[in-house]
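In the block that follows, a single chain appears as structure tokens, in the form predicted alone.
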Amino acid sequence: MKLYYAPGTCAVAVWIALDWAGADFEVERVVLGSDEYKKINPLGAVPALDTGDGKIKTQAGAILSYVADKYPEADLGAYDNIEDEFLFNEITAFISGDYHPAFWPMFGPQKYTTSTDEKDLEKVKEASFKSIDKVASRLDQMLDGREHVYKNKRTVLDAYAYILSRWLKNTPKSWKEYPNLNKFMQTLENDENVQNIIKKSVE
């Protein structure tokens, strides 16, 4: 199994999840949007996971759920009843559909305006900060009284939320300013395996 990734991206969350699951896999660093990488994923985005079945798997949320299901012995997914599965899917949808996209205008402001003026691009970035704070505050509320994103257990969603929340350092309000999120982040900051992956991903 091979994971295609780029440093600092949500693909690193998949790397962490695969490690937690005890999976046998390798990683390959790619250049986002490059012609070479588009041969693997036509959208040029990461993550992409080659499981050897001839079909490349994409989309972080879907891949993370796949990892949780493929390695049930690692217990990285939802509890086995319909209500708990819904909660897991609801949190997944929040992270992939609300939290993750809130950062896009900050990283790619040129995609959200027809202007090429640097001042206008900066305004797009500044406008994104309000949306980012809104979803980060929601995540902080979800973590109230919890050590993990989903109930009181480690799941693949912890890796996803952690990597995205690291991006808050690029905004006026870092993750350290959200009390519950701060506790969650400190836990993963102290996870030696997680930090080794972070280091390897940028080498």
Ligand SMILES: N[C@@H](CCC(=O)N[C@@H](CS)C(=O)NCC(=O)O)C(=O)O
Given for the second form:
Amino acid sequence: MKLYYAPGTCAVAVWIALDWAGADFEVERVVLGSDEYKKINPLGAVPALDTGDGKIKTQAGAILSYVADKYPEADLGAYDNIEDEFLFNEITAFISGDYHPAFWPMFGPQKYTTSTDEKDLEKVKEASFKSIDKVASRLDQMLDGREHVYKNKRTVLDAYAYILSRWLKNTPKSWKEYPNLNKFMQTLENDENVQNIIKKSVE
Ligand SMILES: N[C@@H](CCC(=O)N[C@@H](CS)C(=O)NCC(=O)O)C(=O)O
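For comparison with the form predicted alone, kindly provide the form predicted in complex with this ligand.
Following is the full complex, with the preceding chain placed first.
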């Protein structure tokens, strides 16, 4: 199995999840949007996972769910009943569909305006800070009274929320300013395995 990744991206969450699952996998660093990588994922985005069946898997939320299902002994997914599975899918959709996209204008302001003026690009970034604060506040609320994103257990969603929340350091409000998120982040910041993966991913 091979994970395609780029440093600092949501693909590193998949790397952590595969590690937690005890999976046998290799990683390949790619250049986002390059012609070469578009042969793997036509959208040029990471993550992409090659599980060897001739079909490349994409979309972080779907891949993380796949990892949880493929390695049940690692117990990284939802509890087995319809309400708990719904909650897991709801949180996944929040992270993929609300949390992650809130950061896009900050990382790529040129995609959100036809202007090339630096001041206009800065304004797009500034506008994103409000949306980012909204979703980060929601995540903080979800973490109230618990150590994990999903209920009381470690799941692949912890890796997902952790990697994306590290991006808050590029906004005026770091994750330290969201009390529950801060506690959650500290736990993963102190996790040696997680930090080793982050180090390896930038090498
Ligand atoms: N919907 C995709 C979005 C993936 C995505 O935006 N990945 C970012 C890195 S975190 C990326 O590769 N951006 C480069 C690009 O889209 O060109 C998913 O959830 O996996």
